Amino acid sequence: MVATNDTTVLIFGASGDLTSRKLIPALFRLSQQQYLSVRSPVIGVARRPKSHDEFRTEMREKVQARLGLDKFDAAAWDVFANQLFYQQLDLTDASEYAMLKTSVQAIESQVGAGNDASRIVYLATTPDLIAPAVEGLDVSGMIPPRESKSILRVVVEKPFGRDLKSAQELTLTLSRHLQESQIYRIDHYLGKETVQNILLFRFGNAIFEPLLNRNHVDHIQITVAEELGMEGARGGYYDTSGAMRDVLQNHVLQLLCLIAMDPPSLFQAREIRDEKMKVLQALRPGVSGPIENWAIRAQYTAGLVDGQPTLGYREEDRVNPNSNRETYVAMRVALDNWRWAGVPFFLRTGKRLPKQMTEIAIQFKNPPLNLFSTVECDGDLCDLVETRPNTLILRIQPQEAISLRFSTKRPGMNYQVQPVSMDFEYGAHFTAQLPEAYERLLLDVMRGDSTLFTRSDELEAAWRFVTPVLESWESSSAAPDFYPAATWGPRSADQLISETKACWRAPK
């Protein structure tokens, strides 16, 4: 394994949760495998007054925390602190980028980093904070002229913006300082090892691709399920948030991009995202008519979670008692395009589901001619049923897994039908420890690989499509469809793909 280039990495809002519970921990474990040179520093920049042994005492306390004792490295850690720094920096305040730079260079010159190091920037900050920290590296001169061969990378965290309108501006804000090239919007889901299978599943393999269209899928599941609630005082957020935006308008139609688009011409970060543009380009809702018709809003109420009681959405500390923000989003979605025209995209993502779970369920249709049946019987009713569909799941998490569904002969004289599955799990066959998001993440960015990365007229086309629901649903009067918290959600979730004579899967 060899190191990257010198790289410097500073992570604005040093002091969040994000930067000891994710980017730290990924960062180490880089150093760990050597994918982080020793001549990298890491600096942590925030509004608190701290020295940098405070900063790597607090980071490792945490890190270690979260490792547990058997898993953490002590000696390891004792190298990467070596490279670990804290600035103190208002971010709101420009004149305080020209020190920002200063302290870089001579930590930089400290560790041995060489002249033709790049910078990382990683900003771990609230929304509002983007533009002025982004206005600070510009007023310092720290974002290289066009011309320069140094090279600046700006990594922003979700969410980007709340709708089509203020994603636009964060958009323009971005390119008053930044080309496009520069920004990285990351989204952890597209760091998992399963998410980024899955292309290589698809186009690697004679087999499945062929059947990926609509002369053979009969429809497609994508599922984001949470198990938690509102804890760690999230309700404070979520109550501005939602579903939509938390989860489906990114996480899920990222999803969906990748099992939907075509081929690439290369597998190259701009091939790549020009085929997932398309698909965002030929989507449409699943029926015509009213919203209502075809995306589903819901709200978790109290309910039993492991045989305990549990408040409802409203009752949860920092949320509005009588808000009606979304905890369940369902929809039924369409591509208008040559390959999927005619098959229905059902999308869900909740909390307080009966578990945590994300997968792909991809079920395909029934031979022509059917030629098989058996008789199944749940206790004392007995019914002959037929041959069941043929069905491709991609686990994301837990447990990473690609299981395909099909069937064969019960054993016996009659010819009777009995489904089986083939399994594959990355754990039982892999021994090597999966790489956490965040950590395949961060070194495509130190390597100036965008392919995982959401490009600018990607997430307009997202918000494009989800915005006028959300105005939809946030302009009107009407209280939510509700659901027990532990359930997989409202019965009109249900019905909306009921009508199709599917029903959801139900996990286990």
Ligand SMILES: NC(=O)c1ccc[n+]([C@@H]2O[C@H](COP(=O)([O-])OP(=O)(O)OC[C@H]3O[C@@H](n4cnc5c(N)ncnc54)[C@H](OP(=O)(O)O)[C@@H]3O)[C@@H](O)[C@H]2O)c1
Second form
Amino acid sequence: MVATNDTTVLIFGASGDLTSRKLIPALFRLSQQQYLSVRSPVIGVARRPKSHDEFRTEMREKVQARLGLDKFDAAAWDVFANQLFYQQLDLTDASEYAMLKTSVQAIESQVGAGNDASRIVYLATTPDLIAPAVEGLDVSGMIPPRESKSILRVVVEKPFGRDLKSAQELTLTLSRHLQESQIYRIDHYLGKETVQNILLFRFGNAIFEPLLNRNHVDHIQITVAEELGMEGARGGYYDTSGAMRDVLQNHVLQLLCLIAMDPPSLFQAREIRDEKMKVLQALRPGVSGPIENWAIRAQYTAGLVDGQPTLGYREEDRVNPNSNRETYVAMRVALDNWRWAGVPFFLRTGKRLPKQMTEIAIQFKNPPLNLFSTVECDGDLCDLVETRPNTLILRIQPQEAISLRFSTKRPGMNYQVQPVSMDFEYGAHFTAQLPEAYERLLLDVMRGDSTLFTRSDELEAAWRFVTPVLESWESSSAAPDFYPAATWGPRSADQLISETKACWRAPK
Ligand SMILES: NC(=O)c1ccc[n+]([C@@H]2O[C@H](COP(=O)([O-])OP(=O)(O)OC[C@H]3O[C@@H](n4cnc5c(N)ncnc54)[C@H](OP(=O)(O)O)[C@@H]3O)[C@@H](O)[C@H]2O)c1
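Show the form predicted together with the named molecule, please, the one above being the form predicted alone.
In what comes next, the whole complex appears, and the chain from above leads the way.
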């Protein structure tokens, strides 16, 4: 393994949940695998006073609790802990950044980081602190001038705005101090191994890609289903956000880009993001007329999860009892380009659905002539059913897999067709543990590879598409549709897809 060049990682918001749950465990794993040079200090920054040792102890306890004692490698932690430091700072106080710069330089020389060390600032803070943070970095001279060889990269966490206007304002704020190439907008979904595999599967095999177009594909379904509701006091935040902002605008549209984009001329950040951008530029409502013809919002009501009664959304902790906030979105969209003209894309995401599951299902057209009868059998008992089209399923989580459904002759004296499935499961094939999304993404920031990060034009294009829908919903006093917890969504979503004679997949 080759360690990256010496890189100082500053985490703004180091006493927060994201730092202890994701960032420090990911950096620890990178250190264990020797991707993080021993001369790369990790400096936590937040308002609370804390010594270096207190920070180290706190992080050790949290990582140990997360991994479990048997999986926690104490010797490896001791190596990593030597690289951990803490600096108290109020991010809103511009006068404190000069002191930050001095202590960062002192720490860098203490660990022996080279003079050409690069720096990463990870903004693990609320969005209102982004502007003061980049301004403070700039005023203190921590953002190197364009012509300098020094490197500073800034990682920004979602949410990237809450509509088109606020996203544009955020872009403007960042661009006053940073070049676009210094900004890494993180969408942890893109760090998942199976999400990255979408492009490799499509463009590393010759047999599937020629089929992915309007000539062969009937429709595509993208599902991001969550089983959880508002656990962990999430209701307060969620009631201001909802399924559209939280998941559809970013994760679902990113998956759409990856499955629908054309091959890039080079497998490099700019070329890949250019192709994704073209998909977003071609994105349209799937049918004409009012928004409700192609976009459905709904909210979960009380239900039974594993036999236990659960609350409806409006009864959840910190949720407005009259809230119209959507916990479910389904959309029929289209791509106005040569490859996909006329192919419906059905997108859906929701909370309190029957299971946690993310998948892309590509349903192919039926054979032009139906020569055989199709059966579905339970043992020797078979029922005649409608022809089952071929389906290619890319399961992103859990149990990451790729399945191809096709028809085969049922053994016997008749020409009967039975649908079967050819499955590739990551877990069964690869013994190596799949890296956590944050590990991969942090390493990419250190390497300066922005392929898996969202560019400002992609972000704006996604907001440009969803903002009119959000505005229409939020300006209306009409209630959303409802669905009982642990079901696959409202009836209106079934109608949305059944107009094309298709139906939603309901994986077991
Ligand atoms: N948690 C997750 O799993 C997750 C996932 C995806 C995205 N995100 C995003 O990541 C960001 C951070 O989330 P989080 O859950 O870690 O938040 P959090 O638990 O509320 O932590 C916020 C951090 O900011 C620090 N802070 C607040 N005001 C400050 C100030 N004026 N100066 C310096 N530090 C200040 C707090 O520490 P002090 O109080 O000590 O200053 C704390 O360390 C948010 O934008 C969130 O949307 C989080």
